[in-house]
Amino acid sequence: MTGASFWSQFELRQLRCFVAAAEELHFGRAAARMNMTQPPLSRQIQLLEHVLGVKLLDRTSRAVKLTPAGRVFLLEARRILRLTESAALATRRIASGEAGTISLGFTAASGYSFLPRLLLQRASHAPNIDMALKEMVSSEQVDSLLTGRIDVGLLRPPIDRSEFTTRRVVRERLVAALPFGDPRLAEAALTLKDFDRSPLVMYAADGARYFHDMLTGLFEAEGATPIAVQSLSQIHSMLALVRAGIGAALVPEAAMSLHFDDVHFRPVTTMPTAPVELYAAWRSDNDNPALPAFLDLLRQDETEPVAPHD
């Protein structure tokens, strides 16, 4: 008999009856444990022995003993029952949303502060929800949400898609990253006019459109015109240039967690006070059962801005 046809010949009920009898070594107690009478229990074990073609139990009027084959099969029967119980439990958890996997897109900057907090919340409040993390720029996240490649995105506005539900999860202040020896470090706080006609490491329009447009608008509103000495997409690369003395940079406060020697931070007064926003977005018709549990992890209120420091 081939492996597939062999295993398909017996039922889980037969295995449970056999395990009960093998562990109790008493048909009466085994039947009571299975909530059945003794004759049906004996019949199930006989059917199992017939399928296997071996004797599993030696039965006499005085005792029940496992045969050598029965001792081996007991180990396998227990393993099979554990696997089926584990599969059933996992299936129920996934169907109820208690377990599952969320594919999460995130921008590099959201990985500095918000994403680590979110992962800690998941570990303590939803340990059965796994996350498949995918670093993407915001525009790529929009496309991936539309195609179903990710379930949720952590991305920058604007998010003009009627298919999405969104929630703002972070508001941040801008802070000035200044090199060692910069005279502006003598000030406790700065304004945008402090950067007028001075070297500034700027965001690239093609790779960091959100921050480029935001800073351009803020400077225009204040009538300040910094000198863009370099335009980059990644904040850690901008801080490296600040450290080299190329110029200052304006970065979200979460970037203070990137500790560069000889790079110091000062708060910058802007209007609005916390112009940097991060949103969570997901398709409104997403039917992933794990999505509601994951959304519960997202902060209901916006993150409170924190005071910058060196």
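Between two forms, the rigid core is defined as the largest C-alpha subset superposing within 1.5 Å. Positions refer to the first chain, counted from 1. These numbers come from a predicted model, not from an experiment. First, how it differs from the form predicted in complex with the DNA.
- After superposition on the rigid core, the Cα atom of S42 is displaced by 2 Å or more between these two forms.
- Comparing the forms between these two forms, the C-alpha position of R71 differs by 2 angstroms or more, with the core used for superposition.
- Once you line up the core between these two forms, the Cα of D58 ends up 2 Å or more from where it was.
Switching forms now, from the form predicted alone to the form predicted in complex with the DNA, please provide the structure.
Lone chain follows.
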């Protein structure tokens, strides 16, 4: 035997009984509201008072009144019960995918055009889905997907992990970024041959392997050979060099939203027409309930607007 009960904790049932009694100021009616008879309700309240060590209701057999402590506890009890309901609701919404958080990895380039569009979509179609954005290069995203640090990645192919499901979300053209005064600006459209033996700001083989390999392949197929004057991995740094007159650059058309002064863009005809691809990838076994809603968002975003030239 333990002697005095050392369970100094009440239960929600007791709070509900107390609130009913405090609001009705009548044990019989309160019991009816709780779908029970009066004696058990009396006991629940006695128990609550005993646990608190405080008299909450002053009951003379003719009238029930709140004590000062009871008045305070009534407010607290109501707050707790409200919180209880909202907690259940919020949790169910998370589980149903109606609300939730998606950790999203994205490459710097995808942040220029696709990501803003995605955020707009979210604001109108799934405002309760939070997005935790983390910029990282494609290879980092693969690691983060595997360890679960991000739910979805927006990254460049190739993605050959069998654990992943992928979906192409952007396919866009290359455009040429040319400094003010470059004679090629006279043309409405260019081909890769226009860059043969001409200075070109190039992608780094390590930090931007996707673009580097793609351009290398495209030029080789076309039989043209640009003069690589510099190798970078950040597109906005490349445009800064273009502006300084170091050379031209070939960038995804989404980069046109960067608006550098004295840097103008011209479409470049390539084969295939839209060689720049961006994929969404996620672990097939990701159980984040918000994932389906988020993927719907991606699907709605498929209709790609054709960006105008400057």
